[in-house]
Structure formats: structure tokens, C-alpha cells
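Here you get one chain, nothing else, as C-alpha cells; it is the form predicted on its own.
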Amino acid sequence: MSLNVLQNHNLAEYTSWLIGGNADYFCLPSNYDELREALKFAKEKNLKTTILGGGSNVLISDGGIEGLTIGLKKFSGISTDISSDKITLDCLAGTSKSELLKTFLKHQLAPALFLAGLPGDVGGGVVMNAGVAEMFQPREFMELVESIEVMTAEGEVRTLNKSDLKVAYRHTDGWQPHTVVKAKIVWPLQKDPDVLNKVREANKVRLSKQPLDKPSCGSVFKNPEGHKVAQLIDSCGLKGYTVGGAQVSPKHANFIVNLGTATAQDVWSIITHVKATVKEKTGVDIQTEVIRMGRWG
């Protein structure tokens, strides 16, 4: 077997919160035929998979994670082609978003813009159909999406199109229970030489408004209909609410950092009260856009 495969391996590297326990089995594919063999590996011992992206949307537990961890972190690359009217991209799903930015501000193409403000990787970007709250277009990653290409247990590459899933706000269905591979991005060949200015300008509104020097995990929460979640959260006076190590942010209330000693447990205590105290205040139930993977209680 060519894929090295660890055994229990701490996960908080891979995540941008630089939280979590150990995989009981980890490996790092970077091809199709390494993915195949790790998921004939976790069926021939009979593991359970967790497939980990960009790691910038997930609370993995203190506890770890059982059976086999797939990073998808060296599962990246993408294939350009340009016709008169529209660009294609074919991106592997561990591609990070920050590579699709550069492509797409090297053609001077509008989605740059959405793309500066989003972590993690392609197929987190499918998975949960990752957006911004500014107006921009696009301002959903499955606006850019033509086709995916997943791969089911037994290792065969399936193609799906858009109008086979599911799409919805930070989220898209219709992909389970394969694994995600590949995107398809398609966009109109149409230059805005003012993007690169765009961009600039967007990060640095970003810097002023976000806590961006300390380890997040983006925005926690989803905006309800009708509200600003981070604006419920603030008038709720939750502002720099500390457990242990976790903090929510006092630059943004959305946002939930990492101070350099946060657990897991910390992390998630804080979104629970945060729930309740804004349910009880404002009679709101938020939900948070971050997944807990692993071993919880």
C-alpha cells in the first residue's frame, strides 16, 4: 500500500480553529487511486469515514475522531480552460478557495471578489454552499458550480450536475453518501479591470470589522430570516463572552476565536449558551453553520 496511514494523529492542525483530538486512522491522499485505497482500507477493517476538507467550518472533538480521518489537504490542483466566452475550472476538492481567488483575479473575473472573504477549500465550498453576506455576484459558491464529481465507497467516480443536488442556503444535499472530488466552475469571460482594486478593498473593510489575527472559524452562526445574527448576539451584550480559552470576539460578535488554549468543550459551551441566551432575549433560535465531528458526549 502506497498511502501512509497514521494512527492516532492529532487533528488541530488540519482545522482553522487549530482545535481538536486525535483520528484514530488519518491519511492525506493526493490522487484518485490514494483516495481508493484509503476508503478500500476503512472497508476492509471495517472503519467508519470522516472525510476532512479546508477544516475551516468544523468543531472536531477533544475526544478525536473514530475509525479512518481522510484530509483532503494534498487532494488539490486545477485544470484552466478558456474559450471566447466563458472560463472552466476543474478543481479538485482539497483546493484551497485562496487558489480559485488567484485564478480568478489573474483574468480580471468578478467572483475574486466573493471568493477573498471565504475559507477552506472546493468541496467545503459545495458542501455547504459557502457565501458572503455583502451584495456581491456571485455571493453562494454553487452560483459557480456546473458539475460535480463524487466518489462512491467502492471507489467509482460518479458525475453529477447541478440540477441533480440540492441547493440551499450554506448548504447542499444530494451528494451523500459519496465523498465529493471535484467541481466544475464555470463563469462568464467577462473583465472587470477594477477586481484587483475590489479585493484590496474589500480586506482591508475585512481587517477593520474581523478578528482575522486570531484562529476562528469564520462566521459560527447562520443569519436567521429577517436578522443579523451577529447583531442579536451583540445586543444580547455576549460581546467577549469567555470559557476557558474561547472568546467571543469583541471585534465581531459572529465570530467565536481561539485565545491559544481553547478546547473543543470551551468552543462549544460558549454556542450553546450564545443559543439559549438569544432564544431567551429575543425569542430567535439561531443555528450554527459549524459541524461537530466526532467523539461527543
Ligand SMILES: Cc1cc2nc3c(=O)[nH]c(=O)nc-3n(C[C@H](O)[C@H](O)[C@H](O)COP(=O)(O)OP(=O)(O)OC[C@H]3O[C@@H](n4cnc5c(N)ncnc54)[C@H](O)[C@@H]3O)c2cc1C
Given for the second form:
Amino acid sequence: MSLNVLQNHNLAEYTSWLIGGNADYFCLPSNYDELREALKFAKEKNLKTTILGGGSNVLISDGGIEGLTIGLKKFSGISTDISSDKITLDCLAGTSKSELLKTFLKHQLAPALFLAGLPGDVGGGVVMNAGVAEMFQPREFMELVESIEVMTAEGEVRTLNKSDLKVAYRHTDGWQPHTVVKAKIVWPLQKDPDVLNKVREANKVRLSKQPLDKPSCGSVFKNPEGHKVAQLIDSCGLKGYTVGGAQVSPKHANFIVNLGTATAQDVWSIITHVKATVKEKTGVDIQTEVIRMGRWG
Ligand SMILES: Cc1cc2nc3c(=O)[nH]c(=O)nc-3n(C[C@H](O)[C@H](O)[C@H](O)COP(=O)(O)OP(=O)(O)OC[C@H]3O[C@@H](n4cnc5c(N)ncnc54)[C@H](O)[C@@H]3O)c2cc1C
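Which structure goes with the form predicted together with the named molecule, now that we have seen the form predicted on its own?
Shown next: the complete complex, the earlier chain at its head.
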């Protein structure tokens, strides 16, 4: 076996919150054959598999993750094809959105503005249908995607067209239970010479509104129909609410930041308290956007 599989490997550094216990087994495949090997390893040992993209939307338990965790950050690369009227980008799932942003910037295309400040990988972008509140075009990741490739647990690669998928707010269905390995992204070649300035401006706005100096997973809760969740949380006086090393950001009420020593349990206690308080004081049920992973009691 050429793939290096580590045992009891800590996962905190693979998450934007810098929180999480150990994976029983962990590997970082960099190509299709290595990913196939990883999936085979899990099947032979009867291990549950967990896929980790950029780790920017997950809360990994302090007790770690059972089975094999497959990190995709080395499974990256973009191949570009340009015709007279469109650009086609074949992106491996572990390609960071910032790499994709650079490609769109190079060609002065509008998706650069959408991608500005969006962390994580292409695979995570597909699965979470990452999106922005601003009325940009595009404003959701799946608007960029024409088709995806998935790998089954047996190592077979299948192509799914967008029409095979069910795309919703911060969620895409129809690819499960497989691993997303590639996305084909297509966009018209309509240049916007001012896009770099717009990206710089968007970054400034994010920096002024979000606590980007502290580890977080971005927005913790989804916006409920007809409401802005940050305003609901703020109206309950929860900014600054702290448990252990985790805190509802005083700058943005929908961010929970790691002050340096936060555990997953600290963050989960805050999430539970915020949910209950918002329900009690405003009557609105709020749901988490962030995905809990691993062993929870
Ligand atoms: C500072 C900050 C700002 C943010 N701003 C935004 C924002 O404006 N809009 C927004 O939508 N999100 C935002 N996010 C959240 C996050 O960046 C997005 O949801 C992102 O798309 C998640 O991608 P990821 O690669 O990090 O996924 P991960 O967090 O690694 O994974 C998320 C889920 O997808 C699954 N997954 C990941 N890759 C694959 C794959 N290849 N195959 C199968 N399953 C997979 C994982 O198992 C997990 O269930 C922000 C996060 C941070 C830290």
C-alpha cells in the first residue's frame, strides 16, 4: 500500500475552528488511485469513512472520529479549457476556493467576486452549496457547476449531471453516499475589467463585519425563512456570551469564535444555549449550518 494511513491523528489543524479530537485512522490521498486505496482499506477493515474538505464548516467532537477520516486537501488541481464563449474548469474536490478565485480573477470573470472570502474546498462548496447574502451573480456555488464526479465505496467513478442533483439553500443532495471527487465548472467568457477592484472592496467589507482574526466556521446557523439569524441572536443580547474558550463574537452574532482554548463541547454548549434562547425570546426555531462530526455522547 503506497498511501500513508496514520493512527490516532489529531484533526484540529484540519479545521478552521482549530478544534477536534483524533481520527482513529487518517489519510490524505492526492489522486484517484490513492483515494481508491483509502476506500478499499476502510471496506476491508469494515471502518466508517468520513470526508473532510477544507474543514471550514465542521465541528469535530473532542472524542474524535471513529473509523477512517479522509482529508482531501492534497486531492487538488484545476484543468482549464477556454472556447470562444465560455471557460470550463475541471476541479478536483480538494482544490481550494481561493485557487478557483485566482483562476476567475486571471480571466476577469464575475465568479471571482462571489468566491472572495469563501473558505474551504470545491467539494465542500458542492456539498454545502456555499452562498453569499449579497445579490451577486452567481451567489450560490452550484450556479457554477455543470456536473460532478463521485467515487463509490468500491472505487468506481460516476458522473452526475446537475439535473441528477437536488440543490437547496446551503445543501446539495443526490451525490450521497459517495465521495465527490470533481466538479465541472462552466461560466460565460464575459469579462469584467473592474472585477479585481470589486474583490478588494468585498474583502474589506467582510473584514469590517466578520471576526476574521479569530478561528471560526463562519456562520453557525442558517437564516430562517423571513429572518436574518444574526439579528435574532443579537436581539436576545447574546453577543459576547462565553463558555470556556468559545464565544459568540461581539462583532458578528452568528459567528462563534475560538478564543484560543475552545473545546468542541464549549462550542456545542453555546450552540444549544443560543438555539434555546432565540426560541424562547423570539419564537423562531433556528437550525445549524455547521456539521457535527465524530463521537458525541
Ligand atoms: C470565516 C468563514 C466565512 C465563511 N463564509 C461563508 C459564506 O459566506 N457562505 C457560506 O456558504 N459558507 C461560509 N463559510 C462556511 C464554509 O466555508 C462553507 O460551507 C464551505 O463550502 C465548506 O467547505 P469545506 O471544504 O470547508 O467543507 P468541510 O467543512 O470540510 O465539510 C463540510 C461537509 O461537506 C462534506 N464534504 C466535504 N467535501 C466533500 C467531498 N468531496 N465529498 C463528500 N462530502 C464532502 C463533509 O463531510 C462535511 O459534511 C465560512 C466559513 C468561515 C470559516
